[in-house]
Structure formats: structure tokens, C-alpha cells
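Presented as C-alpha cells, the chain that follows is alone, the form predicted on its own.
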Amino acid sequence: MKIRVLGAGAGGGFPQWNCNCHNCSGVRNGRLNAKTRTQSSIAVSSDGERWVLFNASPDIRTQLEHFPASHPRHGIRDSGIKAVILIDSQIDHTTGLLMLRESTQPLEIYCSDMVKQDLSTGFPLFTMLAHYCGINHHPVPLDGSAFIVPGIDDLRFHSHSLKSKAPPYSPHRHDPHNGDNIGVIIEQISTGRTVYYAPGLGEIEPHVQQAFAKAECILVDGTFWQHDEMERAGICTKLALEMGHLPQSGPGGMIEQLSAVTDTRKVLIHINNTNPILDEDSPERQQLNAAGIEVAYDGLEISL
């Protein structure tokens, strides 16, 4: 199985266009030892030619241009991207669908009914795309049951509902529904090896713990280091858990949760521009290194 991190940043990327926080100003002026990052998305394949795209960020065009395996090879219009699985309906995970409107075939999109509802009403991308390439919507299970993507050989997907947050525009923002956010176990059928992908995760429920324990690689929510990180940065008073993200530090945080998992590659993704772990020389980054936890970056490739 091959995994390509197309984008590792949270909404706005890093640096964010209008942000002058310590991290964003530092990476712009070269003071910070850090890599820039576009907004979160990965691609997965079993053969290196046909890929499933997880989320479609606003940066998708640039991400695919820097990913040769996705480039057209057969005919005048083509792509290595054969389907899209949406984890949620967040703007930073779905706006890139508009960049894919030139497709000569309907986009094959796998998502929950709640995500379909959001993308047909509050942020009507599906309605808009009907006037371009069109879409074929495929509902995904919310109980961990398996589904396959036709044409993607040797991969099977298991999706389950997560406790996180629907986007601010959604009627479910403060009225959670199953399917507002999902996690996906990606399984290679021939080897049984698995990757768990959950870029938006507000609580470690029992089925999430089970997914952690079974996976050879975990790509999981790394948005915030601290619960009150945005307030400490002088940006706003929103707290991490209020936005649906479990912070890394503190009792019950992501570091503690991941430290209970052994013999597994652990990678944080969806990193907010305020997070000190972006600075590769920071004490927080050293703490992750000591715990055996990696920080994803654009272009990271994982093979299992």
C-alpha cells in the first residue's frame, strides 16, 4: 500500500495568508526551522497508478501538479485519481472539488449522508458540480463495515462515525449527527496491513482505540498542541475541543493516547499554523520525537 500526503496543514495552510503569528511570520522570514504546508489531503493506492483521494483541499491543483503519479497518462484527458472519499464537509476538505470540475466523467464521491446534505444545501458543491462534470454519490457505512471502490484493486475501506465537529456553516455544528465526521481504516486485502486516517478527531472512543491498536500506521488529528492555543496566540477564544480537535498535550491528550499504542507508525496530520510542533527545533517537537510520533509534511510518502 502506498500513501502520499498531499497536504499536511489545517485550514488556511502554513503560513496562512493573513496570519502574523509567531510561526507564520517566522517561516516567512526564515527565522523558523519549519516546512510550509498546504491544506490537508492524502492519496492512497495499491498499485501506484490508480489512487483514491481523501479530501479535496482548496490547494488540490498545486498538490496534484507536484504528484506525478496522478498526472494524465492515457488519452488527452485523464487522471490517476479514480475516486474521492470525504472525511467531513469542512471547507478546507471539500472546496478542491470545484478544481476537479474539468473531469470528463462524473466524480465518484464517497461520503456520509450528513456530508452529502451539507454539500447539497449550506455549501452546495454537489449542486454546482451537477452543471459541470456531475457526481456519483456513494454512501459510506458508519459502523466500521467495509466497502470497496471499483477499479481500486486490493484495497478495502472501513468507515466509522467520530465525535468531532461539523463545519460552522452546517446546521449540525452544535447538533451533532452520526456521519458529520468519519474515520477510515484502509486495508490492503492481500496483506491485511492497515492505515487509520482521522484528521478531525475530538474524542478517543472505544472503536477509535480499537482502530489504533490494529493499524500499522496511524494518520491522526494534529491540529493543536494546547486546548487554549488560539487564545494564547492572541487570535480568538475558541478552544480546541470546541472546534472538534483533541490537543496533543495535557492529560488524555493525543500524545498520551498514542503512547499506549506500540509497534505502530504514528503520524500527526492537519497541523494548524499556530501549533509549535511546526518548529522542528521547538521543545514541543522534541517531546513528540521522544514519544515516537512524527509530524506529516507535504510530499511525505508511506509504504506498507
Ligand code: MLT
Second form
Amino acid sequence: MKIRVLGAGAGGGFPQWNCNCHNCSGVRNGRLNAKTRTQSSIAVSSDGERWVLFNASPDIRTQLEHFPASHPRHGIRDSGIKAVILIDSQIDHTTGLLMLRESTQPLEIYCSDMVKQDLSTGFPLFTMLAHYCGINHHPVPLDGSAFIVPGIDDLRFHSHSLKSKAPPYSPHRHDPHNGDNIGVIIEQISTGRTVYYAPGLGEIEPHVQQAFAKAECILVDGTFWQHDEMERAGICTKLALEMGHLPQSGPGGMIEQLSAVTDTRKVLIHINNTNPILDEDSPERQQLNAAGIEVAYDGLEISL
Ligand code: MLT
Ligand code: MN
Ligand code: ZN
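What does the same protein look like in the form predicted together with ligand MLT, given that the last one was the form predicted on its own?
In what comes next, the whole complex appears, and the chain from above leads the way.
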């Protein structure tokens, strides 16, 4: 199985257009040893030719242009991207669907009913796309049971609901429902190898621990280092958990949670531009290195 990180940043990307924080200004003026990152998306394939996209980032056009395996090869209109799985209805995970409107086929979209609702009402991408390529919505299970994507041979997906957050525009922002956010175990049927993807994760529930233990590789919420990181940066008073993201540091944080997981490749993804781990020379990054935790970057490819 191949996993391609198309975008490892959180909403806004890194640097963010209007942000003058330590990281964003540092990467712009070259003071910081850091890689820029586009917004949150990965692609997964078993054969390197037919790919499932996880999330459609606002940066998808550039992401696909830099990803030759997705380029058209057969006929006048074609793509290596065969289906899209949405893990939530956040703007950074869905806006790219509009950039896929030139498709000559309806987009095959796998998401929960909650996400479908948001994308048919508050942010009506599905309604809009009906006037372009159209979409075929496939509901995903929320209890960890398996589903497949026709034409994507040799991959099986298991999705479950996560405690994180629906987007600010959703009626569920302060009224959580199952399926507002999901995590997905991706399994290669022929080898049994698995990867777990959960870029928005606020609480490590028992089913999440089980997924951590089962997967050979986990790509997990790396948004914030500290609970009050945005406030410390002088940006806003929103706390990490209010936004549905478990911070890495501190008691019960992601580093502690991941220390309980052995024999697994651990990769943080969906990194917010304020997070000090973006600076490869920072003490926080050294702490992750010592804990055996990687930080995803755009273009990272993982083969399992
Ligand atoms: C989030 O996951 O909280 C987002 O990155 C926010 C956004 O896209 O604005
Ligand atoms: Mn996000
Ligand atoms: Zn910034």
C-alpha cells in the first residue's frame, strides 16, 4: 500500500496568507528551518495507479499537479483519483471538491450522513456540484465495520466516529453527533497491512486506542503543541480542544497517548502554522524525535 501526503498543514496552511506569527514570518524570511505545508489531504493506493483521496483541500490543484501518479494517462479526460473519502465537513477538507468540478463522471464521495448534511446545507458543495459533474454519495459506517470502494482493488476501509468538532458553520459545532468526524483504518486485503488516519482527533477513546494498536502506521492529529497555543501567539483565545484537537504536550496529550503504542510508525499530520514542531531545530521537535514521532510534510510517501 502506498500513502502520499498531499498536504500536511491544518486550515490556513503554512505560512497562512495573513499570519505574521513566529513560524509564518520565519518561514517567509528564511530564518526558520521549516518546510511550508499545504492544507490537509492524503491519497492512498494499493497499485500506485488508482488512488483514493482523503479530503479535498483548497490546495488540491497544486497538490495534484505535484503528484504525477494522479495525472491523466488514458484518453482526453482522466485522473488517477477514483474516489474521495471525507473525514469531516471542515472547509480545509472539502473546498477542493469545487476544483474537481470538471470531472466527466460524477464524483464518488464517501462520507457520513452528518457530513452530507453540512455539505448540502451550510456549505452546499453537493448541491452546487449537481450543476457540474454531480456526485454519488456513499454513506460510511460509523462502528468500525468495513466498506470497499468499487474499482479500488485490494483496499478495505473501516471507519468510526471520533470526538472532535464539526466546523464553525455547522449546526453541530456545539451539538456533537456521531459522524461529524471520523477516523479510518485502511487495510490492504492481500497483505493485511494497515494504516490509521485521524487528522481531527480530540479524545483517545477505547476504539481509537484499538486502532492505534492494530495499525502499522498511524497518521494522527498534530494540529497544536499546546492547549492555548493560539492565545500565546496573540491570535485568538480559542483553545485546542474547543476546536476538536488534542494537543501534543502535557498530561494526557498526544505524546503521552502515543507512548503507549509500540511497533507502530507514528506520524503527526494536520499541523497548524503556530505549532513549534514545524521548526525542525526547535526543542519541541527534538522532544518528538526522542519519542519516535515523525512530523508529516507535503510529498511524504509511505509504503507499507
Ligand atoms: C480545524 O481543523 O479546526 C481547521 O483546520 C479549521 C479551519 O479549516 O478553518
Ligand atoms: Mn482542519
Ligand atoms: Zn502563523
